[in-house]
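Next up: a single chain in structure tokens, the form predicted alone.
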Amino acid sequence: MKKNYTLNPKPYNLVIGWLYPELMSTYGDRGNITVLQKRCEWRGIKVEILNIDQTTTNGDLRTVNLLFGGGAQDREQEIVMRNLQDKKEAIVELIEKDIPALFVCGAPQLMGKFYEPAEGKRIQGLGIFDMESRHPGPNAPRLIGNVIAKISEESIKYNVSSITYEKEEKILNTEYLILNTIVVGFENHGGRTYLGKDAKPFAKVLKGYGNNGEDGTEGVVYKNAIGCYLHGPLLPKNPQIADYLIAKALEVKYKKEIILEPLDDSIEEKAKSAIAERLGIAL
């Protein structure tokens, strides 16, 4: 089959904002930035990485086209949250303007209403996600292990590399689309997250604990922002999520639909299928 996608030859560029890389980069979350950067560069898209920290101004933040935040320990989360309050207006403005974002583990907890650590005071969040996160206590077991989840149909829609071409007729590649709606990752969190009535889950857990080990939800979605507990890191294992974020960032910035030139993800797809099979999930 011949894939016939093209990316407009106009020289695109994106600014990717990375929230507090020195304080929030546990469990290999740095790899998500690497994947976003490389998958852009391989397509000729210029990328600037903006490290967002205590010195970053709201003006700097407003230049961001794609936002990423990783995980952290409770102490680091408290430090970050105190500083984030000064940046709340700019971050909320980005999300409300449909700037895509990926928040992993500790980061989405800070984007919710609040996080209650095992010890210490409640950490107030930015309120972007309609959700609350709590740690049950110092003796509560952590939720650890591999996760397989199916992306909720109402959460995000794909238009990236989802159609193949044969004899000039569009044919849906069913096997690819199934893989495209499955995400795999590794979770390691003590906090439990509960979604509010206005929140949409990112995915439904097929194997693992997800948000709280009770209701079968994994992550949260609001506009083009995704929050989840999936480490691994997430994007090397699930490049379709990286492409979704990149395409959305370009669409919002350049105000037109963007179809990304496909990359060879056959190794990643085989790895995902192998992980699913090992955990007893047939794709």
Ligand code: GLN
Given for the second form:
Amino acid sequence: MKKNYTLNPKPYNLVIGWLYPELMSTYGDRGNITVLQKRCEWRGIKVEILNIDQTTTNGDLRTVNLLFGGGAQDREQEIVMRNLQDKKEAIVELIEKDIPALFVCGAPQLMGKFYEPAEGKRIQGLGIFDMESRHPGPNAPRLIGNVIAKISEESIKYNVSSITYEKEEKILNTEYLILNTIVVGFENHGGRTYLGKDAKPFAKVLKGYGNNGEDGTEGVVYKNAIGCYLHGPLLPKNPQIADYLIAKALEVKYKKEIILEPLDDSIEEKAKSAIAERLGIAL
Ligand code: GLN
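Could I see the form predicted together with the ligand next, after the form predicted alone?
What follows is the whole complex; the chain from before opens it.
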């Protein structure tokens, strides 16, 4: 149930970590950063964007309150992964500490157990998500098109954060922001992802291919980290997910319940409906 609280007292501030902006930003993924930044600023939340690359130390990484990683082609993924191994400890630590994250396409492939590219050697992932991704080979058809998916209630509902209020022993819950939400996105991947038996999918595919075009799953959730195949970029057309990530980040940082001021999302909703209508789904 939505409540009408405002974020008070100000100022709040967040560090948003952006994984390898130069190498990982396919199909408009950088738009996700703009959305997170703007939706924070419109509410008076100060944002610092930390571009994570070869020069970033684990100390810098530990300041991150919200992590984002976009898509990349196989060649870039390999370069990133060689560097990411040095940052494994700090990234795993962030996710284990409930820091919210959004990983799109190439990024979650690297956060899983491994990714086998179309050509060349298997790339070991960070093992955050219990899943494996394989590209069947250079001649395999790519999974391309618009996607509509419904966020899996079981993934989100039981994913309540383990952090508590400063004084009260109460579980925080911002999950209402995205429960039962329909998301739209654009996918373009050669890799097929298969979830392990303990992994929870992010969403159920209504139209499109999703993780592998076979089992109807789209993406993966672990703690407050979301992996998905949804480019487009995702957040401008699905602002609820942006707010979910922002609210989670503030909750974890300030250890108190955060209810974000509502924003006028009528244009975003129109964009989403336009895609849904095109695919024959009424929202
Ligand atoms: N290289 C990956 C694949 O084709 C990821 C592509 C992407 O991030 N768009 O599966």
